[in-house]
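Shown next as structure tokens: one chain only, the form predicted alone.
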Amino acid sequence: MNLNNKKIIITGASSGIGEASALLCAEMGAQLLLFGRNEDRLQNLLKKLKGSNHEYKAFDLTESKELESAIIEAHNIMGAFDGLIHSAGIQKTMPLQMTNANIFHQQYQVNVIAGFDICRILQKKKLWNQQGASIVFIASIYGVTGVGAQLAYSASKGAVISGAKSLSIELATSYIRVNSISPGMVEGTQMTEGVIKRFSSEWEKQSKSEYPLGWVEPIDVANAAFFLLSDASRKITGTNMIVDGGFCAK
């Protein structure tokens, strides 16, 4: 399997799953368009990537006009796109009584709307490879299972999973496959470190004990995304791949 000569967009590329996905996709031959909020981290990542002619843009994904112009500009340089990994996401842990409308809006804007908006732009402007493409949304097992103090986050990831299924039907006639990946707790990401800080080392120990194979690492999710982008998964669409070290099997 490889991604030779494929043009892939990756959001949230400045850290965590997005960064791991960028490193792997570049190693497998892809040319990348990287989106992230931290320009310094994106520039450092660019230096690590194999291959050449990668592009990046540091900005807030919720700025729709800037997003569209960035994609069109990159298309003019790189050519038609073969894939997308929407890895950008935010999470806020809080009980119901503190979860107001703004919390929902913030998480839906990044976790849900931004990814679907990129798809809208690519489809409307005909920027996909006409031979076909693959879209991968990074969701979460919390979009599948219940968890306390994660109402807005869980709801947003559930929306990603169900929205990806609907999109897979609509875009199938354009030979565009759409899938999601639902990781369990991912080791070493900014999001996970933030959760650990809010709780304790005891919570971390207890959480890890609930994963038969241990917490997931960013490369585990990147490997799944690579498979879904590659031609090896050419008949797979509308699925939600769970990568959780066995958490949901219990």
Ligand SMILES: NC(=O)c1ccc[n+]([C@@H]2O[C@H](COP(=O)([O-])OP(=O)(O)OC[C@H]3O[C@@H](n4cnc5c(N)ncnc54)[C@H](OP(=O)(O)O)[C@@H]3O)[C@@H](O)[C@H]2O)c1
Given for the second form:
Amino acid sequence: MNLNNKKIIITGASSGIGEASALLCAEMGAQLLLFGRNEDRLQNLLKKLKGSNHEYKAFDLTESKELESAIIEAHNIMGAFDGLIHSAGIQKTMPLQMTNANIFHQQYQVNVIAGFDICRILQKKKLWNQQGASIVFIASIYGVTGVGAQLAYSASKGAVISGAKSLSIELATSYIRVNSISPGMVEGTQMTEGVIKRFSSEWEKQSKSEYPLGWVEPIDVANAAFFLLSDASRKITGTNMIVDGGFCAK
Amino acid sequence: MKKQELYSLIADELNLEDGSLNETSVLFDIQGWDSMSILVIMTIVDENFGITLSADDFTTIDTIKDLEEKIGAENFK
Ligand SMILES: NC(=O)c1ccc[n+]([C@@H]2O[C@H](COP(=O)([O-])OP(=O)(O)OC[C@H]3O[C@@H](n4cnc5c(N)ncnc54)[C@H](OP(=O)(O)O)[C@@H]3O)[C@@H](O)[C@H]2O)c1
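Okay, that is the form predicted alone; can I get the form predicted together with the named molecule now?
Starting with the chain above, the whole complex follows.
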């Protein structure tokens, strides 16, 4: 399995799962277009990547004008794209009574709309490799199981999973595969640090004990994304791959 | 934000009468207080002061005054 000569866009590349995916995909031979907001982190990552000719663009994904020009500019340099990992995401823990339309909107904009908008732009402008491509959305187990105080987040991840399924049907005739990955709690990312800070240290211990194989690490999710981007998964589309150390098996 | 505005916000979100809270109010004695009430207070502090409190902080926050001290006097008008 490799990603030789594949050109892949990774959102959320400045941290966590996106960063681990970038390191792995570059190691496996891909040429990358990295998106994130924190320019310093993107530049540091670029220095660590295997291979040359990777590109990055630091901007807020919710600024849709910038999104389109960033993709078109990169396409002019790199050529047609073979894959996308949409890992950018935000999460807010709060009770129902405070989850107003604005809270939904903020999380949907990054978690759901930005990812599908990248697909729309690539499809409309015909920037995909016409031989075929693979799209991977990073969803969450909270898109398939319930959790308290994360209504907008879990709804957004459910939307990602079902949207990916519908897109897999629509894009099959263009030989574009569309899948999602639903990780359980992922060790050491900015998002996880934020959740730990919010809850008690007791909560972290308790949560870890609920995962038969322990919390997931960013590389575990990156490995699944690598498989779904590679030709080894050429007949896999419309699936949601759960990477959760067995949490949902119980 | 003025302290009084914080009391009103908390009262509103916890469905209490406006004016029913003051510095000496004990959080855990508030009518209907439950585990979600802590999240309500955390969210109010986060959204209005940009300060992330943790559930662990609430082991030392008993009263509204304790909460104000955690937020810091410099953050109030
Ligand atoms: N951590 C977990 O336990 C967990 C579990 C299940 C699913 N997930 C999902 O996995 C994905 C990656 O999360 P992570 O754990 O790696 O979190 P992370 O370390 O916080 O990374 C999130 C990434 O999203 C980017 N991002 C957020 N808002 C953005 C915006 N408006 N515009 C552009 N980029 C934006 C961040 O960029 P900057 O840092 O540059 O701002 C960062 O690169 C998310 O979709 C998350 O929902 C995480």
